[in-house]
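In structure tokens, the next block holds one chain alone, the form predicted alone.
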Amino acid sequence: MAPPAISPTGGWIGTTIFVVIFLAALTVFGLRVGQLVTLLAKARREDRTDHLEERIGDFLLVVLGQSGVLRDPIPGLAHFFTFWGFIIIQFGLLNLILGAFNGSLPLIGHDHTFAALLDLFVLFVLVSLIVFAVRRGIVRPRQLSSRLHGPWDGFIILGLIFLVLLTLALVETFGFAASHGEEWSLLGSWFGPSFYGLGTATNVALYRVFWWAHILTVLSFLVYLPGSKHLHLMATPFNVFFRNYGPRGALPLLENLEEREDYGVSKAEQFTWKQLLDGYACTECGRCNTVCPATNTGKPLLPKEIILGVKESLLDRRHEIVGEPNLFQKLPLADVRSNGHEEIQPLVGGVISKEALWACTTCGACMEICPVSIEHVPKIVDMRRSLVMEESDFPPEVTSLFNNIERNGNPWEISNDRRAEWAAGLGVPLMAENPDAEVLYWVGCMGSFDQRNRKVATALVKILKAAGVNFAILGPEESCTGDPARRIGNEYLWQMMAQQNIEVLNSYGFNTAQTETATAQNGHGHNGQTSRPRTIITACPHCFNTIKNEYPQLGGHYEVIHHSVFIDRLIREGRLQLPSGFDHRKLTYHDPCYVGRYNGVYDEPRRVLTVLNSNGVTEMRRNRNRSFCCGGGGGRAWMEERIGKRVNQTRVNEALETEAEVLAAACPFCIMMFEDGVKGVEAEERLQVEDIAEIVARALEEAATPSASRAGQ
């Protein structure tokens, strides 16, 4: 560092052009940076604020603990160690900056501690600046190209590094020089004793050029930063921050729909503040890439490019939305795209093409292994909903799903009279017969109309029989949650069911809120029945999200278990008895993922199916929170797949890898997409599908009839 007898800038001339030079730098920051943020303000207001506690913890854990990075550990310890690197070379900026003045950091400036610890950053730095160099120029992951832009923006960010670097290591190897060791570094130890034969006034020379160019370094790197991809580095704190802090698997709630005068998003601008934050944080490391199941069977998706998408098209637009710039704001340097496009394409079927938006399967994959807390599902279904609701423009097969579940009450062309047809002979009550019922089994479209599920369906009839559970099924009072046509994009058909289903729950008193509140009153719940916690269960996690996560934004708040856990809990309290061992194939299981990624449920199935198996379940390597898509989420079940490879082969292909004869599932959709997929790569006789429960009736079955032959055996 400078010692105090030379000034780096060499007196009151040097030190006036430095600041002039400094708050012109800051003054062209503050103006791209302020044209960003006032982007931000111009869009749909959202309210982030709650969980304060849960946000500075995860602030510190994800933003200065680096743990979203650090789940890749090459590029992410590398990423850490530059994150860490550039706040501490922070401080010897100012320590340098001050030295103009003739000052110093107090504590720290000269602290020999400190001034090691700043060399081995740099030198920690240096080395993870030639791993993103491999990285990027020989290695070249598919993840990290883009469609919306070259890779030079990447070198050009990374150059700079490092002559921020270089130039650094020079100002400490002069100083040291010129001082003979008085402004002690390590660096400048290391290489400053190797120019003592220069001369004190050459050396001070020296020392002052690398100042300057150190300076220049920097402060061209804070110009620059606003419009390239390294926006994130002062985006990303604030995101993780933002996060979502509500149920994972609700989507936005599209208020006021009658009054409203669009139905979704069509332009950049008509996102929330935060969504568009999204675009600033994105750091294009392309991990959702990776994940996302219709990039990996060559669907036209790609979730970087829309995030990415969104970006573009917010910045292209800007002087639209912002308002004609001010004279300062027309400087070339001020405005954050000083090289816009000419022709500015739409959002919607322009910069972000509809195949792309219509392949994804809403599964999650990509929000679960951003590091930065980018939100893209959310994003695509708005995209969806503006052009169901205002255009139109869906996949024509989608049009009979709208019909039925309109007209009927489900999917199919079917009465929905006829709702209860699969439990006939199985005495099962209806809610009517049976309103004290402890348990309400929601059985779904699936249990109640697919002739498959429908023995998932009786499979679980039998198990609560077993274990003498008191429940009943609201039969024709129950229609489709409207799961299928929200995440398709019909909030209006969603909203339309959600309220038909919450009117039906409310009037057996299920509703916790409404049960509390008649508790607090009297003791007593609706139509004068005893208060008591009631539950609903349901084996298709499509239904349990709904209900349990997004029906309370209408008001319906319910006690939803999946019937997975359930089980378990049967289990657990000694409700069932079931032979342990019983089932001697190998078996592997998938996750749902509305099941698994966005309610976080993934012990329970494998503790059922331990206890049954002998073997333990054998895992496919996506697994858990990384569990690869079945491909009929996001109302692709009622979608034709016309281009690349099917989802459910290449998942049906990872349980074949695991050399399992039974697939496991908990999921109506599963179970219908991988039995297609099964027959698609003509694996009949190697591997069958069964859902958790029917492997558990099956043991029941055993346990009554021990004569029985094993399954398996």
The other form holds:
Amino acid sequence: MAPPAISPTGGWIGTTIFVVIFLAALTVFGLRVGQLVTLLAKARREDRTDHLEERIGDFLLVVLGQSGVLRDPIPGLAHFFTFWGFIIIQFGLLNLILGAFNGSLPLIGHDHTFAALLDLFVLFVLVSLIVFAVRRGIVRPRQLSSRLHGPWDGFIILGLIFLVLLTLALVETFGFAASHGEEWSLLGSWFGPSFYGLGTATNVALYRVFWWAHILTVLSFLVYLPGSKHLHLMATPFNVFFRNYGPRGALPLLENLEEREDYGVSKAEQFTWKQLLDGYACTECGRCNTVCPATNTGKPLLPKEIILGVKESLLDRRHEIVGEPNLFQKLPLADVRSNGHEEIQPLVGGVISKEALWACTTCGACMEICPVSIEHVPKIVDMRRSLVMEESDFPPEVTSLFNNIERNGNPWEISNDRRAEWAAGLGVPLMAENPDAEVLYWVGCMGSFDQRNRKVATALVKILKAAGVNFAILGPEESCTGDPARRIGNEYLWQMMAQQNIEVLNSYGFNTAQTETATAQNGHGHNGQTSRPRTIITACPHCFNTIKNEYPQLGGHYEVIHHSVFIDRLIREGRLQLPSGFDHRKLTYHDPCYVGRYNGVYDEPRRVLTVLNSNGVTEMRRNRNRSFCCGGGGGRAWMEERIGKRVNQTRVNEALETEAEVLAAACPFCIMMFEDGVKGVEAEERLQVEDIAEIVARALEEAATPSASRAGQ
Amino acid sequence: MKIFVCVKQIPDPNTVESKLDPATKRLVRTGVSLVLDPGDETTIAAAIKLRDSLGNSELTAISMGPASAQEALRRALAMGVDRAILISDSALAGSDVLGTARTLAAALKRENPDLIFCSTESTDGYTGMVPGAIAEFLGLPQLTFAREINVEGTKAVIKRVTQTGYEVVESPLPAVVTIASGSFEAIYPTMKGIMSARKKPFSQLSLSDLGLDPSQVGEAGAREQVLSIGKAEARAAGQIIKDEGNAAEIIADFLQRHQLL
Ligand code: SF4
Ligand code: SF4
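Could the form predicted in complex with its partner chain be shown next, to go alongside the form predicted alone?
Next comes the full complex, and the chain you just saw is listed first.
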């Protein structure tokens, strides 16, 4: 705690003024943050303290290691240095403040290494600032434009940071000059000596002037921060810490449907605090917009605007939510927003348009790329829930979907009694006939009724038979899983369908929670046999995801595997003998959102395809977790696509860019969308859409009659 | 105003292939999924729209049928109807148009309705005669094929669908109005609707409540007799025209042959 060479305040009067200003700024800052926190406290509750150890580990990696932003290397690195520069500069600042009390930081206060490090970071940050300014002012990526804070917020912040650095450099320069090098710093040692000529008294005075300038800039920054987009500096660490550690493919359960007052979100405070914290944490980087299939095809949906819209709506109604009159209203300085919007728009259909909500395919690309773990899809679905269940306001074509699912157990006007018709003559037993089947093949509505996807179902049966799998289907006992209903916002219908299916699955002893208790009780599982895991497989990623990740919310715990993974397993276990490299056509593979991003299955389908195809898999521009949606998810398959370019055609064109002859997929909706897309761009002659099961089934035929028509020859 | 809407539960026309019982020559209603007649859903929508525009009005759905018809009425309540009445009595089984209309009219009469909505016809029987018979039993005027309806003072004014457009027709209240199918968008119930449907007034009436004699209704009172039933001729397969450069010509010819051009 050695005293500084020169007292920056010049005595107790200066120090007292400093203390007053400092405390005032701190108070304003505290009140502003207090207002933001109060708003969160008024929101719905949600527990985000599970997986604590992982939370802490990831926190270190993402926040301190900046692993999120680093995925985009140039702005990422600039951000990395700004972040660390900021931290280091804080210590420098502390040192300067202690100077007012004739002190300094212990250990590093007068340490030259620290002083040098500090200045190196100042230089780093300066370079980063230039990178940011160039991006914002000259390159101007569209995703950076901000509706909420206007175009100036970004520049004000950059300007403030620049001033902080400039005044710091001047403090160091004149500190060095005034003390003749006793107050050593890197920058001071470079520039200080040139000012010796001014004389010590002038240098001391200039030192004090810039000390004040520096402190005041920093304090203005502090006061400005909570109301600006750089609020993320404070909110991001919390947001990353409290991010979702549950299954990514599960939408939150809407509990207590019978007794609740509201069904979804029509006002910002109906979100949980974590959903609202997302708004504070959004850095407005716009990465989500760049990957969104809706944004990319000219729909009125920009995921960033969803997040900022929720924040805007929350702040618009801040006084109403906190309760009027309140402290923040009476103290204008404590209010994060000074100019209240004259007319407060409703959240849904006002700040956020209904068209935007309906345009989402729930593909999850936005959540995947967001560097600060923001959750877009649950918000979009929450607002859809309100539209569907409270307002009965949805695209008209969805009405028959809901009615059909409810009445017929499938999306069409077809009696569910006919669900097993596709399997007639294939020798596929029903569960009722083969209750001990080791594997339940969950066919899904598309596999059961859709002409194109019945071929996939037939191919999968061929594979299961060839591998000698003891399997069965449910036939008319199977109903729509409810996935499209849930993603469109009809939680009630999803719960209804889920309960019905869970009952059926449990009756055949598939519930792993039940088998475990049964085993624990008498050492035997289903039908008195020793319990072995009984598996459900399905070719539909939407059925797969909802049964696997969402049915547990209603007590249905099952071992569910996507058919691509099951086939890969059969091959690796040697149960399927396939002629490797039999297919010579150039092939590309599309990752279905609900297999890839939501459930992390990328390698298995590729492994299978690589074995079978002599050219392996030619990747599209966007692949694996960056895959671009087919346009069919989130219930979009059941809605008209009235605005902009077609999502499916956009993806088909990407497949065509690879010059592939086969577009392999692993999802009935993708197949449907792509078949349609291929026709739309008139590429029927050039590109075949095939399910991975169809390719494997053809390989089996090839193995049986090796000389038979060689695909692609 | 007291507004009523007559509704019916029928075998789901979208999924159930209607089966006829050769012995009774009637539609088989057991073991099939039953729904509120989709036509009635749009009629209910029309009635709700009018009720909401009038204000200070009550809308009651009324149905005659077995106990299962409760479900159809619950759906109507969930859509936004205020109150439901089910007339259920074993003696009603096998009612024809006359018996049905007599029963519904008796129940309506007790309520002093101002306006009674019916669909033009049911989606299972398609007789289209019940609304007229109700009007007759109650001695009320009937307005038919409405695609729009308003109440002006003590008059009901409708736009009546015709071959070429519509006519504006009015009648004094009370009146029976039939709604032209497809004129209104069915309402998908909200959760509030579904939940509150459980708590809305629901009364069940028997024949004796209505002061009707079992001999006047049901099989016993039927004046209509189904003489025979037969399969409708299957629609002939369409003709597929493949464009080999002359498709337009073929289509034009086809239309000309059928005097459509
Ligand atoms: S889930 Fe997909 S479609 Fe929806 S907002 Fe995110 S990126 Fe866009
Ligand atoms: S939501 Fe995430 S990706 Fe989108 S702008 Fe905000 S921080 Fe960036």
